[in-house]
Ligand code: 3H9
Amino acid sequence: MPVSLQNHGDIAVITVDNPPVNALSQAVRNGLVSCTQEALADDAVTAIVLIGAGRTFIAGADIREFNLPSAQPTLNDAISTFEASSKPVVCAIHGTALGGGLETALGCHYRVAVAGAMVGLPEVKLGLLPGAGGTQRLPRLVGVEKAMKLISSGDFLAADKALDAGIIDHIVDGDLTAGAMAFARQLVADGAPLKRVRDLQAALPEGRSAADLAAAEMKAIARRTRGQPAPQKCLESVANAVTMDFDAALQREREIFEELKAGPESQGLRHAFFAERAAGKVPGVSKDTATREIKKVAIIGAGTMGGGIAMNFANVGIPVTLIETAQDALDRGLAIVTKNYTATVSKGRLSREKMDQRMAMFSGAVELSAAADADMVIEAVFENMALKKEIFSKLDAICKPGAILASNTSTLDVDEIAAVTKRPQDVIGTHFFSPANVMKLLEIVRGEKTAADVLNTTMKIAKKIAKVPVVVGVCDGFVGNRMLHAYTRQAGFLLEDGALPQDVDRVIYDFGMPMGPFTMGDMAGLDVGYRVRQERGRPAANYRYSEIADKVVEMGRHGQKTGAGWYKYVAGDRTPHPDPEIEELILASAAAAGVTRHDFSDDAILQRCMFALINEGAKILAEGKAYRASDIDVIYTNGYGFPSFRGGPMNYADQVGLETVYQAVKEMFDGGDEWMDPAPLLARLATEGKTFADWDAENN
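Please supply the coordinates for the chain just given, on its own, in the form predicted together with the ligand.
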């Protein structure tokens, strides 16, 4: 039974035991109601304690049930049984009380917690609002202003902060059940009142109205939450705690919850939540797979990337040696690391003491032999195969047996690198994204011979350094950049065909990306891609090639760093300004290429870029370079700023409908663009009326 009742003398203890996180499934809600009723009917019981078994209290509603019709009893029904109880109900919290879990706790008369517990209403992160009284009870405990901030951000509070805020009443030292029972007995002995949160008044700061506060908060979060209805709805509903009576506001909250749950934004965010967890499950790796111990790491190359990667390890207390070829390069690398930490300290986000602790994790060397005792070596040198091979063959000779040898290549063949060693099973790719100390995504490249324990260890260490790891296969650009090329290529063709950089960038920004491809190019530097194109040479003649991007670089416009790229910039300001010179260049190039320019609707611009991304994703999936469509989504939401409320590109394709995507891709291909040959998998799924989610379910 997921909920059980046990009497300890005069105290009834109701335990929720629904692993892994005690989510409030229908069976749990049922059990909560029936166990409470049983305890209330038992004359020997004077008070009730509600507690969770296992690693946590209740982590919220069962998110998987959100795709099904609502079932009785509702969580509000279960919560009312506690709140209306004639005997004191004490909620005992350990681990996390989140979402419906905290709402359940707020329906109890008192709340106690262990020191390490966390509480929060993170529903907004799933595109929802708390739907079982959270927007009504929390403001009655902590005031309207604080409740608005907590609910619209979804931030968690640690037990001590929750105590200060009045969310919990007492912190228990030692055994939680015993502490909660003692607390309950004391309440009975004192004849303490049954504190029903619903009966309190939600406090407003002097001279402010709820509408005022909601408007101010919305203004503060507008940019970060654009495209998402939930934050605004959270604020509206909290404001109702002041302007409506409790039951009416509760009912309104529930209606908004149902509306948001049915919307595409919540579907996208729920998809993103489960996608991230699914990405942690790697074929051929199980909980029985061994791991290797990583106590010391060496990074080859102290450039921006190497230094950034090293910081991740230092941040979690793993000693890291930065290795360069010359002292001045090493000094420069260490200086950048120091500068990065100093900037964080000056912003007040890191204490000086913590910075010193982290810097103490660093050592430097100018000899590869310094990698001899490292458990993991990450090569982060210039993207050149010959250089990487030379380094790996030296590492093979130097490193201790069992050391993991990783390459931070962003394009090169990890199998070819592994082949120069006598230990290809220990070689793996770790593709960090820049800035490596900030970006959460880590593409882990599984080579043909990479051993399962090497993969498992790399996944574990990635999580330890707070990355979101996704396993990908060896291919040009791996998953993320390979898809990005297809997307930026189409953005480039759009210029020739009739759009301007600012048109494309506006459409992509409005879609929810942090910036469009041309602003992004200017930020990253246009010369990098130019060099790669020069090295690789032109594609075959039947593949379209636009020269505009090359010409921009040849005009000396390398992006923000040169004050001009696709846009022009005022010194010291990153705001892109459209430039007539670029428009002239585009018109002249289109004419020279014999292309007749025409107008594009915003929709047409969006489709051209996004569908190219999706079509390439479908090819990657069919080639087995990603295990799941949802893995691709995790890569895009965590590494490329793809809006989480759309779930990722493949989930977005499912939302649009694969038939629509396929027809548009086919039309581009039929129109003469060889790059847009429809992925056979996309064609098949579209014909069968299926989705990428169906493909994931059938293949995993």
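Got the form predicted together with the ligand; could you also share the form predicted alone?
This part shows the chain on its own.
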């Protein structure tokens, strides 16, 4: 049984034991009600303690049940049982009390916790609001203003902060069960009242109304939450704690919850949640697959990328050696690492003591031989196949048997790199995203001969350094950058066809991306893509090529770093300003190419860019370079800023409808754009009335 009752003399202890995180499934809710009723019926019981078994209290609802018909009892039913109890109910928290877990705790008369516990209502991160009284009880404990901030952000509070705020009543030292029972016995001895949070008044700051507070908070979070209805609805529901009676506000809270749950934003966020977990399931790797021990890491290249990668290992206490070709380059690299940590300390996000501990994990060297004792070596030099092959050939001779040899290549053939070694089974791609010490995504490139234990070890070490790992296959650009090329190519063609950079960027930003392709290019440096295009040469004659991007670079406009790119910039300010000189260049280039420009609607601009992304994703999926459509979504939401509330490009395609996507792609192809050859998988799924989610279900 997931919930059990055990009497300890006069105290009934109700224990939730539903591994791994004690989610509030229907069986748990039913157990909570029945055990509470049993304890209330026992005259020998004077108080009740509710506690969680295992590593945590209750980490939230079982969101796997969200798509199922509502089952009785509801969480509100269970909470009402505690709240209406004639005997004190004490909630004992360890680990986390999140979402429905905290709502359960708020329905108890008193709450105690161990010092390391965390509480929060993070439903907004799934496009929802707390739907079991969270927006009504929390403001009655902490005040309307603080409740609005906590619920609209989904932030967690540590136990000491929760105590200060009034969410918990006592911090227990030592054994939680014993401490909670002692607290409950003291309540009985003192004749303490049964504190029902629902009976309290939701406090407002003097001179402020709930509507004022909601408007101010919405303004503060507007940029971060654009396109998402949940934050606004959270604020609205908290305001109802002041303007409506409890039961009416509770009913309205549930109505809003159901409205949000049915919306595309919550569906997208829930998809992203499950997709990230599914990405950890890799063919040929199981819980029984061996791993290799990683006690020491070496990074080849101490530039911005190499230093950022190294920080990830130092952060978790793994010694790391940065290797450069010359001492001055090594010194610059270590100085950048120090500067990054110092900036974090200055912002109050890291103590000086922690910084010193992390810096102590670093050592430096100017000879590849320093990698001889490393368990894992990550090459992080610039994208040049000849250079990478030279390094791997040398590492093959230097590194100890069993060492994992990884390349941070973002586009190059990992199998070709592995072929220069006598141990291709030990070679793997680890494509970190810049800045590597910040970005969550890690594309793990599985070579043809990469050993299962190497892959499993790399997946596990990625999680240890707080990355979101996704396994991909070997192809030009792998998954993320290959799709990005299709997206930016269409953006470039739009300029010739009738749009301007600011038109495209506005549409993409409004869609939910952090920036449009031209602002992104200016930030990254336009010369980077220019060099890649020069190396690759022009595509076949029957494939369209726009020269506008090349001409911008040849004008000396490399982006923000030169003060001008697609836009112009004022010194010390990264705000992009449209430039008439670029408009003139676009018009002249279109005329020279014989293109008749025309106006585009916002929808047309969005389709050109996003459907190119999706079509390329479908090709990648059919080629087996990604195991799941949802893996592609994880890559894009974690590495490219694709809005999580849309679930990723492939989930967005499912929401739009694959027939709609296919017809638009076919129309572009039939109109003469050879790049937009419809992916056969997209065509098949559209014809069959299926989705990418259906494909995942059938093939995994």
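Computed from a predicted structure; not experimentally measured. We call the rigid core the largest set of C-alpha positions that still match within 1.5 Å between the two forms. Numbering follows the first chain given and starts at 1.
The Cα position of residue 36 differs by 2 Å or more between these two forms after fitting on the rigid core. With the core held fixed, the Cα of residue 166 is displaced between these two forms by 2 Å or more. Rigid-body analysis on C-alpha atoms gives a rotation of 7° for the smaller part relative to the larger between these two forms. Aligning the rigid core between these two forms leaves the CA of residue 8 offset by 4.7 Å.
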